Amino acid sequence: MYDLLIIGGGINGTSIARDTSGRGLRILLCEMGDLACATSSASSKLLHGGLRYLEQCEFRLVHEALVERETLLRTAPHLCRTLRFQLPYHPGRRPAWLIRTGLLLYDYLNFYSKLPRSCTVKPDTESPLHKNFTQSFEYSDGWVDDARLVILNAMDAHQHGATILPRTRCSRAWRSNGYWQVELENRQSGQRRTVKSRMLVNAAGPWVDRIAVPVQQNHPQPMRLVRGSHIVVPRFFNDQHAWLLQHDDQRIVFVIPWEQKFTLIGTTDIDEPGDPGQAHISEEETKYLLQVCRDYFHNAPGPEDILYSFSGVRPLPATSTSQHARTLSRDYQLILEQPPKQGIQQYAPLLSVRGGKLTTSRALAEQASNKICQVLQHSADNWTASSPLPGGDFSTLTELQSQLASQYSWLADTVLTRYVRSYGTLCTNFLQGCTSIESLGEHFGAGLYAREIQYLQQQEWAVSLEDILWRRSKLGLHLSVIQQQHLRAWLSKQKIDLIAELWQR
């Protein structure tokens, strides 16, 4: 029997699993696909307070997100980095005084941050902006590897005793004798089993209202499923900072340097009427993102430059069905449903998680864990704000890379840099005992070796090509079609079935 069963292996579910398992609760987390296979790997990869949310007067959310930005920069220094943004002033859009006021408020809401404050700059001769842009506003925020943040939360939960079951669907759940009975289905083998838990958490993201879980009361607000889409093009500017661009419909678009050679452009805000798992960018969204870039950059990409696109669906609380998607709150709701006793019968509690954003996931999990501990009458202190995520136990990236470069001098700098930024100190798990490049096994291209893949299979629940190339890494951008086909064939020959192994525990 478990104290808590969590449905959903995205950022909210894994963060709650990490927090509650670290408080000594017995946790099982099930995810119908791979960890971070949906919205949590389809974000803008930003660690930010949400400058635009100030227009909706969401001061509490922005302040919390800015505080959490600093926490994640400190506890996951391998996954996160600071990033300077430029916001070009467009005379036909928001007035300069409003932007400057918003940036001053943004700075004030996280006054003690060590990140550089906002300022005004003039584009130089190397700027990719059209010549008619003569002023930009610059400010600081952060970037994070979204899918790896999910994986590391799951790893930390597992290290604290949690059972993590990817590719396992909650087919149904019901209350019985004061407990939850939950039927789980292994999506690889089709095998089913039923487990018992004292409490249930529904953190299924865009599927939160579609899970086959009986609820006792109506949710206070309807949910809106909003699709955010991105495109990836070759790098078309040399600056290391990112851009925040305004459009005439009051929406904004991020243009972010990504993976050394690429530029990430997004996001959109479109209602998603279909299955969130089948979300994909529309022709209209593609045209929209390209048009915004053409409005600002003289060397803007065209449709022929698009290398890759992805879409994620965000479940957002909505006060009105007529409300524009861009104005919907990115705040979260924790809805506790604990029907009163009927005679001597105690009903098992359910906590539903609705909304949220990547940056505030740790704070969301802490608040959820406090509610869970109160309901389960379990006493434990908050702990995640000061504890590094797996691999984050080092002083600085420069110092760690220098130490590893000395120890593994035969490793190419580009490969070592990726190891440090993806795994931190965890990379020693697969580098240990290696004395030459040949020790890493077969090379599949772009610095991906068999030794790393085996580590991902054994320690990070990776099974498929997509798990390895698009979630555990972004090497899918760098490997050719032929290289990917070779890797797929190699994986199909592997006899390791981690899901079946976990299922038997």
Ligand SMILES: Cc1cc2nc3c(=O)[nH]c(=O)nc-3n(C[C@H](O)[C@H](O)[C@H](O)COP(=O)(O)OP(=O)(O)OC[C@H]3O[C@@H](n4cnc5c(N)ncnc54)[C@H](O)[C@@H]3O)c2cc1C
Given for the second form:
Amino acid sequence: MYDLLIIGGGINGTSIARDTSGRGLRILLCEMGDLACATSSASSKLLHGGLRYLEQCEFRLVHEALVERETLLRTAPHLCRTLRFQLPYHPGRRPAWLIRTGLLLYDYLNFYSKLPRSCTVKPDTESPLHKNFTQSFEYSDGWVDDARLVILNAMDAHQHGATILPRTRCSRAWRSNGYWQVELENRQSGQRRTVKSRMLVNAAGPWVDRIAVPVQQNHPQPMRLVRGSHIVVPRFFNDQHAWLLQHDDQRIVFVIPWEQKFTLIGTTDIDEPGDPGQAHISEEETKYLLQVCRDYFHNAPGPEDILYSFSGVRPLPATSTSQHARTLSRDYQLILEQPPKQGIQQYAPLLSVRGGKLTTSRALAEQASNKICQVLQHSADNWTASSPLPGGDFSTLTELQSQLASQYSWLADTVLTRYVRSYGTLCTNFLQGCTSIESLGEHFGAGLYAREIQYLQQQEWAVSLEDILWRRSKLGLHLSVIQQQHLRAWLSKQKIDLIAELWQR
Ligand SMILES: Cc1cc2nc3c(=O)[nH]c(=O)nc-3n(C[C@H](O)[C@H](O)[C@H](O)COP(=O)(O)OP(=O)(O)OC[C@H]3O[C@@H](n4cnc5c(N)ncnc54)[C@H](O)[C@@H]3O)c2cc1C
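Now that we've seen the form predicted alone, could you pull up the form predicted together with the ligand?
To see the whole picture, the full complex is given below, headed by that same chain.
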């Protein structure tokens, strides 16, 4: 029997699993696909307060997100980094005084931040902007590897005793004698089993209202499912900073340097009528993103430059269906179904998570855990704000990298940099005992060796090619089609049934 069964292995489910398992509760988390297979790997990957949300007077959310931005930069220093943004002043869009006021407020809302403050800059001769842009505003935010943040939360939860079951769907749940009975389905074998839990957390992201769970009453505020898409093109500017571009529909588009050689451009806001798992970019969205770039950059990419695209779906609480998606709140809701006064013994509690951001996921999990502990009458203190995520226990990246560079001097700098950025101190788990490049095993391209893959399979629940190349890493951008086919064939020869193994435990 478990204290808590969590449905959903995105950032919200895994953060709650981490926090509650660290408080001593017995946790099972089930995820119907791979960890981070949905919204949590399709974000813009920003740790940000959300400058734009100030226009909607979302001061609580912006303040919390700015504080959490610093917490993540501190607790996951390998996955996160500071990112400077330039916002070109466009005479036809928001007035300069409004932008300046917004940035002052943004700096002020996290007054104690060590990140550089906002300022005004003049584009230099190297600038990719059209010549008519004569002024930009600069400010700081953060960047994070979204999918790896999910994996690290799951790993920490597991280290604290949580059972993590990827590729396991919750097919239904019902209350019986004061407990939850939850039917789980192994998505690989079709095998089913029922487990018992004192409490249930529905962290199914865009599927939150589709889970077959009896609720007391439908929530008065319906959810709107809003799709956001990104395109990836070859890098078309040399600057290290990212861009925030204003469009004439009041929306903004991020243009972010990504994975050394690429640029990430997004996002859009379109109602998603279909299955969130099948969301993909439309022609209209692609045109929209390319047009915004053309409005600002003289060497903007064209449709032929698009290498890759991805879409994610946000569940947003909506007051009306006619409200524009861009103005819907990005704040989250934790909805607790309290046991009714009569029949407490018969009523197992349910907590549903609606909305949220990667940036505020730790704070969301902390609030959720406090509610859970209160309901389950379990006393334990908050702990995650000051505890590094797995691999984040080092003082500076430069120090860690130079220490590892002297220990593994035969390893190419680019490969070591990626290991340090992805795994932090944990990269020694698979480097240990290796004395030459040959000891890392077969090379699959772009510095991906068999030893790392085995680590991902054994420690990070990786099963498929996509798990390895698109979520545990972004090597899918760097490996050729032939290299990917070779890796797929190699993986299929291994015949490891990780899920069957996990189900037997
Ligand atoms: C386009 C876009 C850009 C964004 N950019 C940013 C950003 O830059 N910064 C930021 O802070 N936030 C950003 N966000 C928000 C952030 O990505 C989301 O708030 C966050 O990923 C939501 O996580 P989640 O865990 O609620 O949902 P998800 O990641 O979708 O996880 C829910 C999981 O539940 C699983 N599931 C569903 N049903 C079942 C079932 N029956 N059984 C088992 N498992 C089930 C799904 O497979 C899924 O993996 C962005 C969102 C979008 C859409």
